[in-house]
Amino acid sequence: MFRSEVKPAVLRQVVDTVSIIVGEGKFRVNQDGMSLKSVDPTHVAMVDLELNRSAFESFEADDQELGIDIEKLKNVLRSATPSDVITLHLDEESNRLILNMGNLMRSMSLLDTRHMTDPKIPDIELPAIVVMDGEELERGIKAAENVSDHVIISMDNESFELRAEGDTDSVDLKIPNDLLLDLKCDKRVKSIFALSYFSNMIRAARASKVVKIGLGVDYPVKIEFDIAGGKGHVLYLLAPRIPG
């Protein structure tokens, strides 16, 4: 049994925050809520969301999984309105998804879940933790995508730096320490990263403002942000780019 109650707000930042990552997604439901942990195709980024019952008008749920066409979702969700309440139910016995959303249902199949994995998400101890103004690293993206298609991250206790280096001009956005929310860096700490991935994950981040970045050298890059106004949560992990 699934049946639950939704803004459209919150499940377009669920599918926002899943779909750069994947196309297809299987998600757990039980009481306790939400959740989704996934891989993209070329094993590059991971993804792992928690939505809590609260982020819902009203949630039942038995403990079973959902296979479900993420693009599909957001084209549902084009037809809603910032007023609407979207009910999503699950018929059992056409193994469909049921939103309604006002005078207007949709019916959508679900996807078999047998051949989706169950990622690990590794607990990868990162010795730089930044916690920072997410519209003011979107600006420096904004920025870097202009010149190059990777990133370099880099902290020390001093400051955060994104620059981006292409073949005649560059860009850098550094961030003193006192303009930052959090910093803690004992050494500095530099990496590499593919910009289109980095890029779609701290837009992802928008609606929540505050952004929690984790650095090494040369290891993954973990983002973490609130959604659903704090009553969700969203953990990536962006591997780096390896100079040759």
Given for the second form:
Amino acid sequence: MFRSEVKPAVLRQVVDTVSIIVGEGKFRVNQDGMSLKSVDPTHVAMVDLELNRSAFESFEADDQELGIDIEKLKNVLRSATPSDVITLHLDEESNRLILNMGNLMRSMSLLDTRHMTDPKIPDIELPAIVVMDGEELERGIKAAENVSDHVIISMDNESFELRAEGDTDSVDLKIPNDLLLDLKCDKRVKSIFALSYFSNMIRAARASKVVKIGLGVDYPVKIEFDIAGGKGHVLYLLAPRIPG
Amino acid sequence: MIDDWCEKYRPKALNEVVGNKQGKERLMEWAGAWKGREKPQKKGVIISGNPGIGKTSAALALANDMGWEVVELNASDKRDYESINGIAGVGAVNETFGIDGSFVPKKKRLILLDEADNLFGREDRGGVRAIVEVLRKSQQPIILVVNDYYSLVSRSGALRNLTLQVDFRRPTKRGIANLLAKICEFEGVEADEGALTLLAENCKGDIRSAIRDLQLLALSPKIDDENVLSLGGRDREEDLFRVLAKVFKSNTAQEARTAFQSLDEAPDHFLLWIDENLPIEYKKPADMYRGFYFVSRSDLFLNRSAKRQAYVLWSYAIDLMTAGVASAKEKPYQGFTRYRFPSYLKKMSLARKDRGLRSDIVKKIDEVWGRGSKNLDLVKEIAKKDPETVARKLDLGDEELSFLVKG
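Same protein, different state: after the form predicted alone, show the form predicted together with its partner chain.
Expanding to the full complex; the earlier chain stays at the top.
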């Protein structure tokens, strides 16, 4: 059994954060809410999403998995207006997810979840953690995209730095400690990441004003932020480029 | 669900792969070079050979031997620039997570492009370009698996330079028969030794089809000569080049026709190959003249069949392009002819690329100055005078800029 009501904006945040990693999602629903763990086809990026039941207008679910085509869900959301409340429920007989908004009804067949991977999210200890305003970072990323396809992220106890180096041009965004919300850094750390993934993750973090980034030396980056006004949480992991 | 024996008995280690001792040694040597501090000079290998002889199995077994994870691009995946770059390209330069929640830095992964020669012809949307780029920047070993080495490297000279060639041959029937016997033992299937030898012989080196046949026969209580013969000889797909050679070099109409029937190729597509290669093969003007007469007649029938949706006319078109062309020569030309990919298809794919570039540029103009397509000609003129400023303002790539300036 699964039946819930949700505001389009909340569902859109879910779709936006998941769609940059996978096209098909295995959502787990139970009495606490909804969650998803996915790894992208190349195994370079992972997402761990949790949405508390309080993020929904109403929520009732038995413990089960729903295989959802994210692209389809995205399309459904295009026809929703902000004032709508979307009703989702599972028609167990036909194995379809039924979405109702106003007078519009959309049903979509669920995907077979048996063939979807069930990744474990690695438990990674990172020596440096920064909490900052996502908007400033987004500005740096936009500039970086013009010069390179990867970014060098580094931190020490003075500042956070994002660099991109192209063949002829470069971009540097340096944010000093006093403009950061929080900075814990035991030693100088630096890793390089594929910009396509990194920028999508930072853009997805728009859902919240504040983003938390954990970094190591040639090690994966952790990007965390809240969605649905603090009633949901997203964790991204992105593997670094191979040095050399 | 019934297990597919081809998957179930896929070799786990390279030395379990049947035959191809030399090829396997070359692979081992190349893989060993990845253990050093420096990356080997050639980061890619092209394994070529007929279908079903163990090319993909060898690649997967090698990865298993080396403890490499595999990033695989299958034949069913899309093969355009974005897809190849998005999967193989990303895997080539980034570290990755294990599905078990592990992260091991500097772990090697094999990037495997199966049926890489399927990137070509009408479906090639920058696929070759993407592969070359991936080979250049990769930090990881790459294996391309193809049926026809030549048709792949003829598309790009860079591919030849960036890769090592490993040619796989058909394994001996003895090797295959031994494998079949092992599978029978494992599955508890009773089989005559002679029947397995016959099965191995009939498959003409294609291990995959031999195992498929075996699995089918295993449904009967005992496998003997009689039920092997009941399968009939398997018609093996001949590749394009061999069929072309048969059509051009055969002395009888019958031979040319049957050669085409064994090929899984639409007649209109095959006619393009005939059209391209006829003047290469038929050097005497009179032969060429008669040959092209049949090509044009054949084309007429193809066109009629499409227009009237009357595909029964295909049989005339096919007779003309095979038997007709074969009979056009006075006598067969001796020696090996190097056949070419149809230039018409090449041009078509270039034209499509140009259209793609054009629409990208129009989009960029639209974003910066508005009225994208209407301003295109104006921007072209400006670009001819001051390419740098235009490129900077519109954020153009090299290809886009050269398109603007030349057009």
